[in-house]
Amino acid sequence: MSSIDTTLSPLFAKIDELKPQFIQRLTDAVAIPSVSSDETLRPKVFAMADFLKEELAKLGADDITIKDLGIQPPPVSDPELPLPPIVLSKFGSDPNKKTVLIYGHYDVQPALLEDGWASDPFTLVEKDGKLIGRGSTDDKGPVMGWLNSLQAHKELGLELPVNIVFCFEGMEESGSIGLDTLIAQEAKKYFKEVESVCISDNYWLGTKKPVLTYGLRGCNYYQISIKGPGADLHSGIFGGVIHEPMTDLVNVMSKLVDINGNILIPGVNEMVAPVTEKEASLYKDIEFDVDELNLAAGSNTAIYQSKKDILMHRWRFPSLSLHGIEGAFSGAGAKTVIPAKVVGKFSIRTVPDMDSKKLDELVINFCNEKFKELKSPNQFTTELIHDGAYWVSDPFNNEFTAAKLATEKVWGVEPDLTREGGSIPITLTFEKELGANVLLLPMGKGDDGAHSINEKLNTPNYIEGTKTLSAYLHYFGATK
C-alpha cells in the first residue's frame, strides 16, 4: 500500500462519518436563493458570500478576501445594482508545495415551484438517493464538497498536501461579469504562486462512469435585427401591401443551418482542425449510447444514430442554434399584428481552429447578402452579443493523471476522458493569465437537470465525490 493510500483510508472514513454534517451543509447553501439574474434577489446572492465567508472562517482560511466588483453595467432595471463580491481565500502557503488554484460559483438559475417543481426548490430534499434542490448540482454541490474536504483534513489533523487558492464568484449564471477582469488583476498578486486550476463545474457524460473533461467548445452568440413600418400594424389593412419584417426574419435565419444541422454559412467547416487518429480512438471505450441521448432530450428526436457521430458532433465540431424571435407575437390565442421590429438570436458553438473574428466576418457578410436577396426596404443588421472561446487540454497531463488515479480509487473504475458541448469561458481566462494548466473535475451525473427542475444531485456522487476532489490533490500533490 503506497503512503497516499494509506493517507486516504482514514481520511474517507472520515468523510463517511461527516455525511450528515455535509448534507446540512449544502442544505443551508440550498436555502440562500442566490439568483443572480433577479434584481429582486441580489440580497439573497451576497447571503451566500456571507455565508461561504463564515464557512470558510469556521475551517480555519489563512486568508479571506472579498473583492468588491462595483455596480452592475447595463442593461438593469436598478442603476445602482450593486455586484456580487469574488470571495477568495487561501489555505497554505508552503513554498515546497504545489498551490492549487480551485474555483467554483455560488449563484444559481432562477427557479419557482409553479415551474414545475415537485417541492420547493430552496428546500433540499433528500429522495431516493437524491438530493433534490436548485443549486445541488450546480455549483453549491462541488463548492460544498471542496469545504467538506477541508472539514475531514481539519478534524483528523490531517496536513493538506498542497496550497489552496479559493476563487468563488456570485455571477456565473449571469455572464460573469468581473471576474476576467479580476483574474488579470490578481494573476501577479492573489494568485501570484497558483500553478494549477481545478474546476467542478460539469458533469458526468451519463450516468454510470465517472469523467475528466479535457475540452469545451466555444459560443459565439448573434443578433439579426430587421426594422420595417413605425409600429405595429393591422394584417387586414396591411397584409400583402408591406414587407414585412418577420417574413424577412425567417427567410434570412432558414437559409443559416439546414434539418441535419449542417452549418451552410460557407467558410465556416473549413476552419474546423481535422481529426486526428490519436483523438479518434479515445472515443471507442467511452461510456455511452444514443438511448442515453434521447433520454436526456425527452424525444427519440437525434440526428445521429452512433456513439462516436453523437459524440463528435456534440464535442469536437461546430453547431449553429435558432434561440428565438424577440418582438414577435408569442402569447395565447390569434392576434392578427404584423410586429414592427423583430430581433432573430442564434449562436455558434466554435472548436479548434475557428478564428472567433473569422467567423464573426462570415456570418455577418453571409446574413446581410442573404438579406440584401430579397431585396426588401426594411433596415436590417447583424451583430455579435457576446462571444467565448473554446478551450482544449492535455489529457494526459500531470493534472488528468492525479485526477485518474483518484477517481480510479474512489469509484474504482478508469474515467472516460470527454469533451463537452457547452462554453465555460472562465476556464481559458484561467489559463491564459496564470499560465497554469486547468482541470474539470465533475461532480454531478450526466441526468441532474441542472438548470431545469427538480434539480439533483445523487447522494453517493456527493459523498463519494467529496473523496475525489480529495484524493486528487493528495495525488497531484505527490506529482513532480
Second form
Number of protein chains: 2
Amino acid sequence: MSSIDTTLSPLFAKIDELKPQFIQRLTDAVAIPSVSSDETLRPKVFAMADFLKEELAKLGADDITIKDLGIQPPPVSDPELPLPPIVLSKFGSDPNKKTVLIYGHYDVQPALLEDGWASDPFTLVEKDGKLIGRGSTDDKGPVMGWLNSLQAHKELGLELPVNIVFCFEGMEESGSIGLDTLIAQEAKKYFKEVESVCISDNYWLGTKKPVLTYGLRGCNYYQISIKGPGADLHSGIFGGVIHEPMTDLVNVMSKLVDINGNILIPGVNEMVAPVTEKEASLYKDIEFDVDELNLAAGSNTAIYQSKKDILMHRWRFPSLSLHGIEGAFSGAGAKTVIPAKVVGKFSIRTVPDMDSKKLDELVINFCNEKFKELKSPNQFTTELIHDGAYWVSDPFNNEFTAAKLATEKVWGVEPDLTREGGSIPITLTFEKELGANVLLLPMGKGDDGAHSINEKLNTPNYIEGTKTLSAYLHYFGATK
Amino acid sequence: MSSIDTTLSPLFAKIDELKPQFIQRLTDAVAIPSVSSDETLRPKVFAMADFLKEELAKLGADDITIKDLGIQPPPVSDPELPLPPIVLSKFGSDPNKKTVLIYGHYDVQPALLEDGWASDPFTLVEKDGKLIGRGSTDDKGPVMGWLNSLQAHKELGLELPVNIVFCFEGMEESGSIGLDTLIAQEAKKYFKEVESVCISDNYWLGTKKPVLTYGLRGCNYYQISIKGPGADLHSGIFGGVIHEPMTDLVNVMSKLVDINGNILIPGVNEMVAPVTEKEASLYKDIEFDVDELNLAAGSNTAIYQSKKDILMHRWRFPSLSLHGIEGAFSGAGAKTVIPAKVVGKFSIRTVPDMDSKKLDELVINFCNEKFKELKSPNQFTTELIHDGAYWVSDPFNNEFTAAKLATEKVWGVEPDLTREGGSIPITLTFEKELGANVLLLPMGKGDDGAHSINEKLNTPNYIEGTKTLSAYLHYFGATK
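Let's compare: the form predicted alone is above, so bring in the form predicted in complex with a further copy of the same chain.
And the full complex, kicking off with our chain again.
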C-alpha cells in the first residue's frame, strides 16, 4: 500500500461517515435561491456568499477575502444593483507544497415550480439515489464537495496535501461579470502562488463512466442586421411594394450552413487542425453511442451514426447554428407585420487551429457578398457580438495524470478523456492570466439537467465525487 | 338649386355651428380607454358601450338593443371574461325609405404614453388642426361623425332621408369575435330591411384627396412548423451533430418569395385576373407617387417607381410577406440555443380571381416539396392558420355614385377610387349575409397613424367628414 493509499483509506471512511452532514450542507445551499439573472433575488445571491463565508470560517480558512465588484453595468432595471462579490479564501501557505486554485460558482439558473419541477426547486429532495434541486449539480454540489473534503481532513486532523486558494463567483450564470478583471488584478497578488487550477463545473459525457475534460470549443457569435422601413409596417398596405428586410435576411441566412451541418463559408473548414493518429486513438475506448445522443436530444435526428464522427463533430470540428431573429414577429398566432429591422443571430463553434480574427473576416465578407448579390436597397451589416476562444490542454500532464489516478482509485475505472462542444470561458482566463494548467474534473453525470427542470446530482456522484476531489489533491500534491 | 342642395345648406351650417359640441363628443369618447386587447381594460370597453347607448338614447333612437356575446373564448387569462356587447339601434322605419346599415367599432388599439406619445393618448388634444388621441381616427371619429349627423338633423328638425340601422362592435381590434355569427343570426331579423351598408373605417390614400374604396385584398396566413429535438438544446453540445430545425426552416422560407416581392410558388400568379383596360384607366387620375410611398414607409426601399405599378401591386396583385419565426431566439444579445421547434409565419395577400382553397393546396404542396428536397429527419408541417377573402365592389353602383356626389359637394373635388392592400373582413360578411352592397367611405387621412403613436384625425376631416356622411345619406336616399 502506497502512502497515498494509506492516507486515502481513512479519508474515504470519514467522507462516508459524514454523508448525512454533507447532504445537509447541500440542502442548506440549495435552499438559498441565488439566481443571478433575477434582480429581485440579488439579496439571495449575497446570502449565498455569506453562507460560503461562514462555512469557510468554520473550516478554519487562513484568509477570507470578499471582493466587492461594484454596481452591475447596464442593461439592468435597478441602476444601483450591486454585483455579487467574489469569495476568495486560502487554506495553507506552505512554500513546500503546490498551490491549487479551485474555482466554483455559487449562483444558479432560474427555477420555478410552475416550469414543471416535480417538487420545489429550492428544497433539496433525495429520491431514487438522486439529490434533486436547483444548483445540485451546477455548481453547488461540486462547491460543497470541496468544502466536504476540507471538513473530512479537519475532523481527521489530516494535513492538506496542497495549499488551496478558493475562488467562488456569483455571476457565472449571468456572464461572469467582473471575474476576468479580478483574475487579472489578483494574478500577481492573491493568486501569486497558484500553479494549477481545478474546475468542477462540467459533466460526464454519459451516465456510466467518469471523465476528465481536456478541451472546449470556442464560440464566435454574429448578428446580421437588415434595416428597411422606418417602422414596422402592415403587410396589407406595404406587402408587394417595398423590399422587406425579412426576405433578405432569410435569404442570406439560408446560405451559411447546409442541412447536414456543413459550414458553407469558404475558408472556414480549411483552418481546422487535421486529426492526428494519436488524437483519433483517444476516441476508441470512450463510452458513447448514437443512442445516447438521440436520447439526450430527445429525437432521432443525429447527423452522424458512428461514435467517433459524433464526438469529433461535437468536440473538434466547428459547427454553425442559426439561433433566431430579433425584431421579427415571434409570438403565437398570426400577425401581419412587415418587420422594419431584423437581426439574424448565428454562431460558429471554433476549434484548433481556427484564427478568430480571420474567421470574423471570412464570415463578414461572405455575408456582405451574399447580400450584395441580392441587390436589395435595405441597409445591411454583419458583426461579431461576442467571442470566446477554444481551449485544449495536454491530457497527459501532471494534473490529468493525478486526476486519472484519483478517478481510478474511487471509481475503479479509467476515466474517459473528453472534450466539450461548449465553452467555459473562465478556463482560458485562468490559463492565460495565471500561467497555470487547468484541469476540468466533473462531478455530475451527463443527464443531470443542469439548466433544466428537475436538476439533480446522483448521491453517489456527490459522495464519491467528494472522494475524487480529495484524492486528486493528494495525488497531485505527491507529484514530483 | 336642387332640393338636396336646399337641404344640405342649412345642415352643413348646423354642423359648423355644432363643431365645439362635436369635438367635445369625441373628447368624451377618447377619454374612455376601450382597449379590447387588454383584459384589465375590459370594463372600459363596456363603459364605452354604455356611452354609445346614452348618446343614441339622447338622439332619439327608435330602438336600442344591446347584444350580449357571452364569455370570450380562450386564449384568455380570465376564463370568465365577458365579450363587449354589440350595440344595435334604429332610427326610422319608413317603408318608403331605403335602409342603410352603418357599421363602426368602439374599441381601440392599446396606447401608453411611454410608447412615445407626445401627450396622454386618452386625452384628446387639438393641435395644429389635428385632433390627437387614441381612437380619434380609428374608429371613434367616424362613429361620432354619424352621431353628429343625427344631432344636426335633430336640432334642425330635419327628417332623415333613409332609415338607419347602427351596428357598433367592441372587438374589432381583437378579431371581431362574435360579430360574424351575430350578423348571420340577425340577417333576417334586426337587419331584415337593410339593403345597403356603409363603413367608415379606413383612410384616404394620401393626405390631399378624399377617396371611396371599392376593393380589399384578402389574406391567407400560413405557418411552417419544424420540430427536431425534444427540447431546446445548447449549441455547444449539439451544434454540428444533430439536424437543426432552424436550418431547415430558413431554407424553406428562402424559397417562397424573391427579393423583388415575386411569389415563387408555381401556379399562384397564374390565378390572378388580368388587368382590363377599364380598370387600368382608373389609376390615371389617382393622386399618388413613389415619394408618398417612401415617406409612409420611412425609407427609400420601394420596389416599383411608377404610381400605377405601386398601386397595382398594393391593390390588385398578390404579395407574400415573411412575418417571423416563433420558437427561435428573438431577444437582444446572444443566446446559444438550438431551438427545438420553430414555426415560420408568412401570409399571402389575395386578389381576384385567386381561389383560396387552391392557393392553400399550392402553398402546402410547394413547402412539402421543398422540405422533402432537404432530406431532413425533422418533422415538418405547413398549415393555413387564418384566411380572409378579398372583396371588390362595382365602383359605379348607386352607393358609390351617391358617395361621389357627397364628396364633391363637401370637398369640391372628385374622390379617387381606391382599393386597399389590407383586408376588412366584415365587409365581406355584410355583403354575403345581408345581400347588400357595401360602401367604404373613409373619413381620415392616410397619415393618421391609426395603430401608431400620436394617432390623429384632422379637425377638417372630422367636421367636413361629418358633412360628407350626412350628404351621402341624402344623395343615397334620393337615388331612384
